[in-house]
Every structure is written in structure tokens, then in C-alpha cells.
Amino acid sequence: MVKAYSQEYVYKHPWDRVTSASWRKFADPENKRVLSHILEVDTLSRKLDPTGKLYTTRAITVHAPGPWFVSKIVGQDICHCVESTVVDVQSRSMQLTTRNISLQKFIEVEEKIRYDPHPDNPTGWTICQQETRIRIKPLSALASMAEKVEQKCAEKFVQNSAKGREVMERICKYLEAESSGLAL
């Protein structure tokens, strides 16, 4: 079985500010308190192609999602992920895809996030579309409780997404004040 969900969120900030906030989300020590499930983020590669698209790959280490008993069954409480990002400044699009690379014999998680100018206010607002798919492997130790684990993981992802939006909003306000020459 696969648990999938999607969310949309409108940032009342321009695309360039929101995408700048996305890059800063994990770097600011103040955000570590809110995003406590993120343990480490490392940039593995960054490449600018001749058309101006930026390709970035980051390694992200997180507390394993889901209920507490999952870490007892799988024998670890951290999960390693790879995030691939493509930023196309010409079309004003930023796409992030994150997949787990550890715990794959038990669970597969894929999260896709896309930031684009909002069609109703392309110069002032940004729409964020997020899709997440969670799948427990059928022959894993978690298979008998797959539906429950997938649901608990999805709930945790929704909670963490809200925390991420909170951090993004705070950074956007900081960047707005910074560009206006104001101190927060």
C-alpha cells in the first residue's frame, strides 16, 4: 500500500525571496529548534548548466519518521536522504525531490516540492506545491502494520511541513526587512 498526500501553500512573498528562504531554511541555527527532526545537511554537488539552470544535490540526515516502535523494529532511529534541486531562474521555478537512501528495505519515502510564481499575483506571491509518497515494503518486518505506519509517517510529515512553512515565513520576513534596510 502507498500513502500519498499533497498540500499547497501560498507565500505572500515574491518567488526570489521564497527560494532564497528555501536555501537558508536549514542553515540558520535559530531554525534547528523548530526543525529538530533535521540532524545534518551537507551539499554534495552544485552545477550551473549553460542555460542557467542550477542543479544541487544535498545529503540530509533526519530522525526516522513514524511512530517510536518503527525505530525499535528496524534497529535505527535516523534516516539518510538525498535531495535533488533544480532552479530555473528563466522560468522562475524551483523543484526539490527528496528520497530516503537508508531504511529502503523497510520504507520508501519520496517528497516533491515545487515553488512557482502564483498565477493570481506572479510578482508578489509564490505557490508551493508539495507531494509526498510513503510506502512500506510488503515483505519487510513492518508489512503487517503497513497501513498504520504509513499513516503515522504521513501525519509526521504534515506536522514537519507546517514547521518548515513557519521557518520559511520567518526567513521571508527577515529577507524583506533586510532588503528594506530595516532591522528585526
Contents of the next structure:
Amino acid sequence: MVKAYSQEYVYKHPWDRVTSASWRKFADPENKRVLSHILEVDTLSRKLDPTGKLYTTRAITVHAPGPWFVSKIVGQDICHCVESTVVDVQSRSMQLTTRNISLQKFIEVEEKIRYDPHPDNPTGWTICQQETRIRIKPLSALASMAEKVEQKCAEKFVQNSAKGREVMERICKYLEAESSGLAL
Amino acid sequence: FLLREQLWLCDIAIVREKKKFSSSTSPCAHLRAAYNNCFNRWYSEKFVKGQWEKEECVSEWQKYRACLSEHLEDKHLSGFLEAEGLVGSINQDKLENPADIADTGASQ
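Compare with the form predicted on its own: the form predicted together with its partner chain:
Now the complete complex, all chains and molecules, led by this one.
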């Protein structure tokens, strides 16, 4: 059984700035305190095709402590994920897909995020659409408490999304100030 | 995912498990930061403005990548890296050696 959760958020900043902020989200030292669940991010590959599409793969290690009954079963509280991103600069779209690659015998999580110019204000605003899908593996030891685990996961994702947005907003403001400083 | 990519990712997972969490003491942290800074500048100042033809951040990428491969202690990694090529620009395929790719491709 798959549970899917969707969220939508509007950044009152142009797409260029929001997508720039997205790349800086995890590495920004001031923001690391807020996103403390992200332990390590490494870029594995990056390819640019002649049509202006940028493909990136990153390895993300997340600290994901669960409730005691999950930790007892799963036995660890860190999770390794892969994030694949495509930025199409011509059509102004950015899509990120993050999946776990460890703990797969217990759970499959897939998070998709899209950044597009907002239809009501394409040059000034950006719409962020996020969808998270959680599937507890049916024969795993977690299956009997699947609903509870999914609910806990969903709560965590919502919390982390909010933290992520907070960090993004801060970075956007910083980039905005920086660009107005330069444009004398 | 490509099988090679999955193998490499599993190895990253194994090595990170062994190191526990020491994100601030990652041996490649400085090279990673240098590469990220270069990439972020390129992305904001060139890429989104439609200028992506010129190669950028190649040496930062190579140093960072070399460090990652050194610290992952992995047999399939070097094959994976060679097959991937030294990514970072649209001209990256000029840097690959077809003979090396053929060798590592067979080991899958």
C-alpha cells in the first residue's frame, strides 16, 4: 500500500533565484543547524546536454530516528538516499526526485519536488509542488505497524519540509540582497 | 538506476556507516565546498542566464571527485568513475578514454 502526500508552496521570488537557493540549501553553514537531519551531501555526477538540461545525481545521508519500536526493528537511524535532478533552463523547470537506497527491505520513500514559474506571475514568483510517497514493504517486520510508521514518517516529512522552506526563504532573501547590491 | 551507480551508492552507504556521522570532518569537505561554491556561482551567474557553453569548475570537480574515490576504497568505483567520465561540462566526453570504458563495462 502506498501513501502519497502533496504540498504546494509559493515563493515570492523569481525562478532563477529559487532554484539557486535549492542548490545551496544543504551546504549553507548557517542553515545546517536547522536542517540538522541532513548529515552528508555529495555530488556523484553532473551532466549538461547541448539543449541546456542539467542532470545531477547526489548522495544524501539523513539522520532519521524513528519511534522506539521502529529502531528496534530497523536497527539503525541513518538512511542513505539518492537525489536526481533535472534543470531545464529553456523551459524553466527544475525537478528533483529523492529515493532511499538503504532500508529498502523495510520502506520505500520517494519525494518529488518541482519548481516552476508561477502561472499568475511567471517572472516574479515560483511555485513549488512536492509529493511524497511512502510504502512500507508488505512482508517486512514493519508491515504490522505500517499505518503507524507511515503516519510518523509523514509527520517528519511535513516538519522537514517546513524547515526546508524556512531555509529556502532565508537564502532567497540573501540572494536578493546580494543582487541588488551588485546592480548599482 | 544503472547497476554500477547502485553498487557505488551501496559502497558509500557502507563507508558512511563505518564512519558514523562526522560530516564536519569528512576528508573531502574542503574540496567539496570549493566545487560547490564554483558550481553555485556558475549556476546563478551563467547557467540560468542562458550561458552554459563554456566549461566551468572542471578542476574543482576533478579534485573533489578524486578525493571521493580515494576515500571510498572501492573496487568498482574507479571503473564507474572512468565510465562516467570527468563530468562537469558538455565537453566532458573528450576526456574519456574509450579503451578504459570498454574494460570496465565488461566487469558488470
